[in-house]
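Just one chain is shown here, as structure tokens, and it is the form predicted on its own.
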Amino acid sequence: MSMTENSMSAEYKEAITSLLFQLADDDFLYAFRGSEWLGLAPHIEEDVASSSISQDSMGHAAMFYQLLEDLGAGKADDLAHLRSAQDRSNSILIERVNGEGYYMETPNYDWAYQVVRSYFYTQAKRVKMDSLCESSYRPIAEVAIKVKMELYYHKLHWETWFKQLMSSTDVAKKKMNDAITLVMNDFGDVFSFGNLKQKIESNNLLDSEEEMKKRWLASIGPVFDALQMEVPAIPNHPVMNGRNGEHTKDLDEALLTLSEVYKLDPVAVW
């Protein structure tokens, strides 16, 4: 059964709306840091194609800060763009700096690393929308929807470069198995739901964090088992738990960008 704002109990929509923050702020960081890689990717057409991945998270961000709005949480443009580290909800993998160096001046960034990051997110990204398919909150289904047909692509386009890489030679080998380590080390809260973890999962919004790690896991196995290696564990306790508004010092440096014109002209359309 669908539930509207008008019939939705207080539990329920605080529960709903610390969802919406999560996905929101996931997809907003993800969007920046894939941006971060324009005029850096290994080729012009690969600055194409992760540009407009880039571009298509960023729109998937926006439709969640506006189902925020539409539950009363402020003004979209401003969810995204003016609040602080502390109150954002991302997971800690997705805040990370892409590698050493600040962009188009010092960049020494780790294509393996965007590469492995890139791929795992956008398949637990995927477990998660096609779990929100069915979720009770009707306006994320469809959002849910809207944005699967879109992952699908971008699912394709990472895991051909993670095979390919994974194939390729042994130095290849060796910088995506560093990625592989440095990007599980982060991936404990990727599939938390934080404080909130019991409201979010008795009111059916969408699976337990517990099954859609074993779909994400399933969803990489075919992967790994055609490339003869084991699939990596999903830390079970984070060191830092984001969905909490616990965060890196990479997080805040980002936000100062990503502010940076908002605040110029708060008046303005992102």
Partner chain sequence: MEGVSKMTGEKTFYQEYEVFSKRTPSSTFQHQFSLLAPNEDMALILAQENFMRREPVADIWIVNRKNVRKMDAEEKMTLGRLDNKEYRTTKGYGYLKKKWRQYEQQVLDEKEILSWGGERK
Given for the second form:
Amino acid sequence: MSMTENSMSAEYKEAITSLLFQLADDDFLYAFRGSEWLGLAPHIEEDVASSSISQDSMGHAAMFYQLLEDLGAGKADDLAHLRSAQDRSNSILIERVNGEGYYMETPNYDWAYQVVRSYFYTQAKRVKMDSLCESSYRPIAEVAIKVKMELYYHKLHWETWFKQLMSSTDVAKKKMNDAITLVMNDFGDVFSFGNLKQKIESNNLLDSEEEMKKRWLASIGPVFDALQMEVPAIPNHPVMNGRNGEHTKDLDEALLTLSEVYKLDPVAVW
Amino acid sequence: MTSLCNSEEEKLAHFMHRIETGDKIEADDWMPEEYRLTLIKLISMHGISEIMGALPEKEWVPKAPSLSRKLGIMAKVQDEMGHGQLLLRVTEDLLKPYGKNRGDLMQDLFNGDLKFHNVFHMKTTTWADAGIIGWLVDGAAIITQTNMLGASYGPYGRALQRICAEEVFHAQHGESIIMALAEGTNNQKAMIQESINYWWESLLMFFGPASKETTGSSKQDLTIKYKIRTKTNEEFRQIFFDKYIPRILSLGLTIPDSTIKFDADSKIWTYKQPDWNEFKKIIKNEGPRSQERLNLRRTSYENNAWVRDALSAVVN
Amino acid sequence: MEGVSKMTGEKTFYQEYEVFSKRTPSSTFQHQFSLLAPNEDMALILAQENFMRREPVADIWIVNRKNVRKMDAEEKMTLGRLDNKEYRTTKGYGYLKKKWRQYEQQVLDEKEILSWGGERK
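Please move on to the form predicted together with its partner chain, as the form predicted on its own is already shown.
Up next: the whole complex, starting with the chain shown before.
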């Protein structure tokens, strides 16, 4: 089945719009959190390398916002900068701060959290992009094919960090395990489609939530086996579901920062 | 040339001959201590300034006012970290005989032995500062860096080749931010003018004093003697005026120095000297944001020490 | 811990790796620069984004610097040679062009010979 904008039913458009906001907001916030790390990574070479991942992800967000703009949802920059927290669809996992402290003052960022969140998120994103390549909505399938190309590196990067820190000192293992707990506590909405689950799934936009959870577990399985670790369980019912506009104060603070200049004058050219 | 030279004088004569004939010195080659120390001082400061210089601009990375600005400034600050990487690698190889490595350079920074450029001690207040840094601070840096592309020390010249290629993007990135503001609303225009007013003195200081009489010390004589660079601090500053004053004025902005003027006969700009005592204070880490930026660098370095410790390998 | 690297048997995060890369499948490997990393897998994931952010890359090699056999100053003296080896190059056989012209034939120069790999003209 293939859909063009002309033949799109109201329900189909609602479903695709909702899905695009989830994908765009995830990557936008993920890149934003990455950009707060810029200059502060544990190693200069790593700082340079992981900034490319943040840039790639911001680039992916821009492509998804552009698809929304094409659907008449508004200007891509407005969608990224002006929407309030309750209108955002990103996962709770992605909005969480990198650690204590504002980036302009003395942030105490946690590299273990950065590695675990990034690795698990990247694997989830790969599962989604694989599935989206077969989407009934051609424009999103075309973007997914492009995004997939850059995820090979993201995956290798974060998997290398994950495996190495997990196989190192007791201090590192403790920090990594703590980070896994934190990340998995928030993982319940990563594969959720929120209130539009039925519409998104029935219109063949991508595979079902359950199917993608299985693929995600399978994708990290070999790494966990090699480390002789139990694959963590995805919570069945998220305490908060970002897909339905439920968010923490971390998102409010992030939005204040990322839109500070834009909101000085949203009609000006910056 | 004779074959192998044995005495120190012969080695030195051979070394100076190589430099004067345009040969490039490599990390493992014999070099006089004075040359090594001059290079270490110059390149370690250059490198750590890139690393510290990422911080003021980084303040505007998460805040950049559009998707494309967010992407552009991320790439730009990433390059600054990358330049730091290149230059610190060059420095680390020069430090080998002293048994020092990157960890020691970071400690030198934290305890105040390793200085960074005056401009990176300054405060940023608005998005226009991100533009002015890209446009004028990078512009100033391009002038000094391109002069050293032919430096007698090969590894430095090669690092600068990479750096200068990226600086062209940086200059245009800065110009693009400034151009949008200059053609924007009155508030946006006012924002750039305030920014130029704030940064002007720092930009003049960036090139260093005209002679060591001004501040009590200057390494420019040694760097010229060893063909690391060819021009003096004052010559750099004059080039900066040549290139940037007409451009600043063309955008309807003003220079915050009513005395500045160009003498067509001597081709020299006369201008109000910056406060060189203030300069000395700033580079002693007593500038407006020196301690905050050092603190940020130190905290992130120490917070992450467990990562480096976890992955340290045994070297044989 | 990370402040010390000179002594043998010391632990360090800062090992030196030389990075080489190819632009395209048919090009040769070129030295790019060196980086610090704790091991070669880590060096590999750092290499491209540190040195080849703006150019195509078809392949990357990582070499720990301790495995690079370098020349010292004395050994570099062995690289000198006289400029009297025209017999190794076509420069020493330049007269042939004129000779062949006497026989109304064209000399088989580099351009001609290397074109033989293509279609028969």
